[in-house]
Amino acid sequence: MLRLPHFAVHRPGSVAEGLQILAAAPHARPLAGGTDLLVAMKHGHHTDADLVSLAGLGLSGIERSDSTLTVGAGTSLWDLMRRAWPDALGVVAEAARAVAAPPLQSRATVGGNVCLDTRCWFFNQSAFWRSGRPACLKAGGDRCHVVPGGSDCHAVSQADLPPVLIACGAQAEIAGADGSRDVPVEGLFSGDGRRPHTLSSAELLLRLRIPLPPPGAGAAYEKLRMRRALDFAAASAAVYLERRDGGCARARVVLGGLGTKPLRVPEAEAALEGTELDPRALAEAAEAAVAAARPVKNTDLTPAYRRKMAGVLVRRAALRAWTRAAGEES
């Protein structure tokens, strides 16, 4: 049985107090739902960490203005799924439903999924299993077991919400010692598997702002995994489209599960824009996705299959987004 190590839990009453604790304790980590962090601690990671509970900071809830939907980072995926979304943003709930299974969805939070740690076969194992080989780069070692001889960590970004939020043009509000700042969700990801996010250890993700799309917009999310109710994405694709005068006026295509961060594919977007999503445009978008994907062997499906499926997922998501943009699918 895997057991949690002993750890201290701080319970700040305000965001400012939470930031002070994070700044004062170098190894402190924010705790929301804990569905990933506590499992990692059972596997022998972050054993020296103090946890800073975000439960009392008032970070949950969804609010709508004339132009924006604001989602608190502490909002559970379950609440996200039960929300009545504008048609073009129903993809956010769709991505939340693709996360794990209902017991985890009821605890996991939006901020936790956005800030989900990167994953790898060699890192996400028990401490006993890992003791049989030298530590990898992500575990503080000097080598990558996936790409021997390489100096980069190739742990994969497998969260479901980030590709969708990037495709929908969402912004993130980050709080730190110097106040708050807004950054595109795409800017939260560093591309370094060891430290996958650009937030410092003394910053907190407070909320996400998703612009309300114009009429004629549609979006869809597709996910490849071995087990529908549990597994992380071996590959995923989010596609957002704006349909105008019978053609695609704007497109955003984002891949997940295929690299160290969500990957936007401008070549696939260009292939779709200005077309009626005819077979040739869809084929070109799929080819662009395949060309952009560079998976390595650190998940439960082969890199060649995952790369091929990147094109399939983009094609499927684009077609569903196009149908939704026409109002033909709820």
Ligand SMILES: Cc1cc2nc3c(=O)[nH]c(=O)nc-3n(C[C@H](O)[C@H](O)[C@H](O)COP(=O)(O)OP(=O)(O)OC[C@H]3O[C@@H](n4cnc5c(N)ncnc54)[C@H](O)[C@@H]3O)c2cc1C
Contents of the next structure:
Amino acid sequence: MLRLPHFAVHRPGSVAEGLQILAAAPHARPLAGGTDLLVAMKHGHHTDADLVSLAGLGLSGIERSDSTLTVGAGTSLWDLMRRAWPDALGVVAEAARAVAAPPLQSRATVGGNVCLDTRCWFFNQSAFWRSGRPACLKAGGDRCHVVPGGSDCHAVSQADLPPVLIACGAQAEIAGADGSRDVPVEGLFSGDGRRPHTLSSAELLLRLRIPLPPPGAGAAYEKLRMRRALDFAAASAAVYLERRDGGCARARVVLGGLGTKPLRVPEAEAALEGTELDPRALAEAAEAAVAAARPVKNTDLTPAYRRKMAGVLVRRAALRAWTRAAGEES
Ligand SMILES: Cc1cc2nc3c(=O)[nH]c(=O)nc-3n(C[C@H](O)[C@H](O)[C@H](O)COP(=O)(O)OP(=O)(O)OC[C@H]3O[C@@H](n4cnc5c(N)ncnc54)[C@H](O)[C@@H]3O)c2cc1C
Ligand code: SF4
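Alongside the form predicted alone that was just displayed, please also present the structure of the form predicted in complex with the ligand.
Let's see the whole complex now, leading with the same chain.
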């Protein structure tokens, strides 16, 4: 049986108080829905952590202005799914629906998904299972069991919302001791499997701002996984397109589950822009996605298959985004 270690929970009543506790306690960690953090603790990670509950910080809710949708980090994925989105942003609910299953979606939050740790078949096992081998780099050891001899950790970014948020041009509001700052969601990811986010341990993600897309925009998300009902992405692709005068005026293409962070693919975007998404443009975008993918052998399915599927998923997502941009549901 997997047991939780003993831990303290702080329950701040404001963001300022929460930040103070995070800054004062070196091993404190924000606790949102707990659907990933508590599992990691049961697996013997972060066993010395004090948890700082975000439940009382008033971070839940979605607001719409003339130009932006603002989503609080504490909003549950379930609320995201039930929201009536403007057409081109329905993809956000699509990505939330792709996360786990309803019992988890009702507890899991947007902030927890964006700040989700990277994953690896070795690291995400029980302490007992892992004790058969020396600790790996991500667990404080000196070697990687996936890429032997390497000094980098290749744990994978498998969260579903980040590729979609990046494709939609979202900004993140971060709060720390020195006040708050806005960064593009893309800038939240470091690319280091050990410490995958650029947030310091004394900072909090407060909200996400998603610009309202212009008329003629469409977006779609595709996910490859072993079991449709539950599993993390073995590969995923988010595509956002703006359609003008019958052609593609703007494209954003982002891969998930294929590297240590969500991977934007500028070459795929360039292949689609200025075209009518003819077969040749789609083939070039798919080829660019295959070249950009960085799978290693630490999730379900082989790296070769996941790499190949990067192209397939980008092609599928681009076609659905194109249809949606034309005002036809797909
Ligand atoms: C069986 C199972 C299947 C799953 N399948 C998927 C899946 O298909 N796709 C997927 O994306 N995820 C999946 N998950 C992981 C997880 O449920 C989701 O990613 C969820 O959205 C995490 O949100 P949470 O609120 O529970 O985060 P928590 O577990 O509370 O936190 C996750 C991490 O984020 C940090 N954090 C949380 N909020 C903030 C904040 N506001 N500012 C700074 N740091 C913060 C925490 O400190 C922690 O490190 C699965 C989990 C399980 C158990
Ligand atoms: S990729 Fe290597 S270092 Fe990183 S978690 Fe997996 S085994 Fe550990």
